[in-house]
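Single chain ahead, by itself, as structure tokens, in the form predicted on its own.
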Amino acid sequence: MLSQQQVPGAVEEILRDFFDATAPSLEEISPVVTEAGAALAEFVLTGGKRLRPLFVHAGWRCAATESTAAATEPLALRVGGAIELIQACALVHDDILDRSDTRRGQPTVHQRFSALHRHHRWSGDSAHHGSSVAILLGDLALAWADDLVHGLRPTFDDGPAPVPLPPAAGTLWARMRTEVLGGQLLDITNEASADETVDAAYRVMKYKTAAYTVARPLQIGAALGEGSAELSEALWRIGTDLGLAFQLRDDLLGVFGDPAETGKPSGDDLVTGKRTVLVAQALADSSAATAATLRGFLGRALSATELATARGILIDSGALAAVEGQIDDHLSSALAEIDALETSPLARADLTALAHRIAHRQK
């Protein structure tokens, strides 16, 4: 069995297997479509956290037995780099929708192919061709992410056939292909009717980051370890809690992380417009006034002393603190669980440290 350290080196070798793979299908079409699958790659392997391939591993381990796990690691494996592929799909679609300039401290994929617009001298309107190149490589990259996880390449080879996933992992992998898209449209439709309940902000967290991010890729891996329907329903719990801490750290680091860290402007958050539990808790146990006040900073560029009024809003309302506390609360209830699976202690070991991990993040 891999170690945590060993995962994230071993699914990208998968990514850069698969990659390679599909190279000559994208030349057979044009050197543009080829240049476009390089970029797309490119962002892939450059940064990220390869959390979701860390806990379908986690859930996997958790299941898994000396009999079974030679056959089924791979697998693990081959899982976690699709879902690094749905992620991928994820951000670049994501950053269109937020008009986000950069990512990871580099500009993203629809301003990356805006500048080549440019450079070119090509006619029509950058923005545009930048935004329709990268909707098309974030559909791409999904696509993908369905090859991978079923063992499938765009090549005709005389290899191995692949190993199929059992139906309950292809089950859950559907399930979270639609709840992450859907967690997606509800956000974009929260932003648009300016719902700023704390319970619309954290029916968005559920579906478009906890159960792809951690509580679908826990169970997952254990559907391929062959573990039990109990040990799923507590994996779901579990995972549920910990991608719920994990997106309200997001939260808290969007208005108050460093650019260094979070490779994003500071305050993004704010200037997208998003209604977080952090920006909803202000808003509820804030004064009418001090709620309008932080609404006209919503969805639009800030000076640096609007963004300290409204990181100061944030504070003196309580919601910085009371968000601080949720996260501590589903951490605990998360590691309570944890404690109380019938798995192995390295099992336990692993899941408590990812726990951790995402929890206290700081990028």
Second form
2 protein chains.
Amino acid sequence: MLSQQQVPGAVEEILRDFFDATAPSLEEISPVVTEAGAALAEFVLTGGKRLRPLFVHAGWRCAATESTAAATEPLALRVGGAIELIQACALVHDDILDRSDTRRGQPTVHQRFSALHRHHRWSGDSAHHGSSVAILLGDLALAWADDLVHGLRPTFDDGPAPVPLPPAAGTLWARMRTEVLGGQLLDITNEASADETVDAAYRVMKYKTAAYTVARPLQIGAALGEGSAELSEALWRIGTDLGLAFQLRDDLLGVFGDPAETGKPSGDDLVTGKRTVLVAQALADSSAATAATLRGFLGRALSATELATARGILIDSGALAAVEGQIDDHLSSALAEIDALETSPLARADLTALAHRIAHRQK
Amino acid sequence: MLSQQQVPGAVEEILRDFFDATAPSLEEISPVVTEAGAALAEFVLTGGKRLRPLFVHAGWRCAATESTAAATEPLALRVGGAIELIQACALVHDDILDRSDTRRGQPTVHQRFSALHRHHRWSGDSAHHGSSVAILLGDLALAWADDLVHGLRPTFDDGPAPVPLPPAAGTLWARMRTEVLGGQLLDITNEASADETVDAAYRVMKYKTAAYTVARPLQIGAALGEGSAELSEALWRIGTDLGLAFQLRDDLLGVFGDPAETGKPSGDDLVTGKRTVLVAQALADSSAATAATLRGFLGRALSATELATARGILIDSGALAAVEGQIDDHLSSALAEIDALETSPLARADLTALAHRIAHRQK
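Please give the corresponding structure for the form predicted in complex with a further copy of the same chain, as opposed to the form predicted on its own shown earlier.
What follows is the whole complex; the chain from before opens it.
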């Protein structure tokens, strides 16, 4: 059984192996496609905290017994790798939706291919070309996620038949992908329709983040370890609490975070006009005049003074404290459920460590 | 065993059933997501010739024996439905890449959601909102394609365990998705870099169309029917020939087709600047001056006189006749291989009918 610290490396090895196996089928089409595939591989392999694989593994650890562990741990790591490919699609496509220029301090994928287009002085619109390549590379990541999760590869080497994904895990996998895409659809529609209620922001968080980042990965892991229905239900509740805490922390970091830590510009969520619980709470709890001032700061570039004013409103309205309070509540609720889980002390310790980590992270 | 005429209806029933099964999981997230999902379902269910499912079924029919047919035909139909979902993703995303406003005489998905954004007078850029929804709906179609092919659903109803996809079919399925996406990446890169050689156009056709539309579906069908390696190889050659004939015919229809039949504007491929074998052949076989004239007609709106001049160049250069000749050659080669296939007369008749249909179609 791998320790939590060993999981990211093991998942990266699975991903590296998968990319190596796909390379010949890309090369056969054209070196152009090899180059695009290499950009995707680099994007997947050089970044990320591997949080979702850690939750799959933690969920698996809650369920696995001595007799099933050796046979099922490789599956848990494989599914973890597959979720990282889903995440690659989500980030690459999200960066188009959000018109983001940088991620983790590097140009986003669509910006990278726009720059390549300009560099070669190709014909047509560089920005459109960059987005087009990024749409297709996101699609490739999504298709490969399913290949990996089902043990398939786009190559004809005669290997052993792949170990199939157990049906219970497959249903959760299907559910998770529909939830994250549905949550994203809801998110962009709320943003367009300017739905600024706390309830709307919570609903997006529940599906786009909590289910996808924590709750379903935990449950899939437990299903791979052949855990009980009771365990799966408890992990759903724990995962939803932790996922909400994760996103609420993200919202705070998106406004108050240190750019050197987060890799995003200062006050980025305000500049992009993201509809977060933090902002929704401040709008709900401020006077009409103050709410109008805050609304005027959303979705545009801000001077240092404007950013300071916006932060002041978020603090003075009590929204910052309210969100910190909600994070604490979700964390406490999750920790109490983790303590009551019928599993090994090590599995509980794993989950407890992850819980504190995502609720209190600085980046 | 279903007749060829019964296949589209049976596949549509599978798709309708899948959409019905997914509806509660969308409704749980939000009515907004239900609405988006309904737009996707409508897009999938109201259009298309179901060519790829027909080829899966024809390939299956070449392999199936009396003892295996009853158990494996449902799988062949299921895979056919799944490819229609891949195709939905390909079309929805392609329409963003090509900036197409209409498909099958209806607004494209991104245009439909742009219009909804304008109708509601929502905030932000309507065109960007439309593209964003279309990116996510294409992703949903791609994720659902894999759910369907593996017999999964994003719902927790306790049904019988899904019949898994046999590994040999799974490898071909994985290969096919990488090929179509790789072919699309190559296509947009060729277009950007103005690679106007016949060879480049053929390479795109081979992966983006021939493998994806005919050859792999035939092979997947044969794998589901537990056919031999020899059958699979013969179907690969037949499928590649037919797929190339299909795309070459498409190129002719894209310039000379009747808009009332094709559902696309007259001379659409010239207006969009598509790099087809037809155009590549004309550029290669014309004088420098004529080639420059033709080049000047690519990728912009054309008057009736300009369109007539462009068509004249394609005819006078011999490109039209050359492409018709290539279609005949590919069709003849495929028909000869079909005749030599060791399978039932009915399976051969099915394939022969499909071969004539796609080589000589008017729309």
